[in-house]
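Consider the single chain below, provided in structure tokens and representing the form predicted alone.
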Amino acid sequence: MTKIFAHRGASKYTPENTMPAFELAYAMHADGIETDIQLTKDQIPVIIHDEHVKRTTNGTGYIKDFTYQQLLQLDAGSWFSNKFSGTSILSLDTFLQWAKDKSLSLNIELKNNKIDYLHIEAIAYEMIDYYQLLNRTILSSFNPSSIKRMKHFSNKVHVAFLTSSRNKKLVTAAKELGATDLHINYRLLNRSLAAQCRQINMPLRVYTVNKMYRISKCLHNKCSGLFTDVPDQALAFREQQINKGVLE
């Protein structure tokens, strides 16, 4: 069955990224929650999808021109409702501390697209791995070389090549990356893709999908995942076609 993550947590409704997003995700029954990390000054993953803080808080910089504790101090939620006041960023720590007793599946982009932040990799990795979170999480780049450096670890943990990009080879040029996995902008979706994916059992999953008629496109090619901002409309959604016997 296709998994519904909230994409940056339940964010249509809570400022994205942050505890609310991710608390009130959990409360509808999302499969999973979608997060975004970047790495501070002193090396600490933080969870914020630009690398800069301006669009998301109330400060102004680069994330990583911040020290850990002076993005502590930063508002991460005003700019969403003033409901959210004082809303913190969190670390990656805080966040799988949270997760790890919780039925959750769980996505880690490392924003390293534009900034190829150096062993970004390497301690996202150790950390899932010291809250014993491997086995039910997925970390993803836009970054090939990333790709390529999470090769010595993808069998342990899932490896996923995020790309908005058509490409007729999409699937070979993600094994040779050393993916294990595709995740694909929902544009890039057809019967082909997905059965091509299928074939080799790599699991397919498609950002960011709010509309009915696009996540009924992923069940119905039997996507492995899908990333919403609505994961309470998804799961209703999914809910109603098992019902109607459209999906086992």
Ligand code: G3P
Given for the second form:
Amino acid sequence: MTKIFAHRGASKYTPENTMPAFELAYAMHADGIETDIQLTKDQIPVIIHDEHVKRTTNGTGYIKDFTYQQLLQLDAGSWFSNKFSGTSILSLDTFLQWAKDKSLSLNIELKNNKIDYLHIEAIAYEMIDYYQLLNRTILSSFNPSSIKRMKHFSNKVHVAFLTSSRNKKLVTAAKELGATDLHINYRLLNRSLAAQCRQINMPLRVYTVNKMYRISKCLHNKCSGLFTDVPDQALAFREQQINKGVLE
Ligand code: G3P
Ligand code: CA
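Please give the other form, namely the form predicted together with SN-glycerol-3-phosphate, since only the form predicted alone has been shown so far.
Whole complex next, starting from this chain.
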């Protein structure tokens, strides 16, 4: 069955990539959580989508130029709604501690396609290993060089190549990089690609799927997972399809 991942947490209803977004996704019974990490000046992996803090905090500047302690002073909730003021940026460590005793799949996306943070792969891997979460985590990246660098631990953790590029040989390209999984923009999903992935047992997941007809397409193509800002709606739709007997 297609797993439903809350994209940046339940990000339609709460400030993305924050504890309220993750708590809500868990309360909604999402199968998994997708999140993004960047590295601070002192090499701490933190949960935030953009390289710059401007869009989702009350601060300004690049993550790479802040220490983790400095980042903690920023408000990462009030841009979304005053209801969330006082929400802070999370470290990956805090997120993993929170996830440890919850039956959630995790997708940690390394945001290293614009800034190629040195050692981000090993830093993330070691932390996930420390929390014994390798068996339910997928590491992903849009950066092909980063996927190659993760090849040596792809026997211990899923490594997904993320792409929005149309390429007839996408599966071969992902395999050649050493990826175990493929994460695609919803525009790239078609029956042939889904069948190819199933044939070679390469999990295929689709982002960011918010419209019901697109969610339906992922479910009916038996994708391994989909990423959505509205996990509640996707879960209800999946259940309805199962109850109708049109999905196994
Ligand atoms: O990991 C899937 C998806 O999150 C990739 O796009 O920009 O939302 O991180 P973006
Ligand atoms: Ca992401």
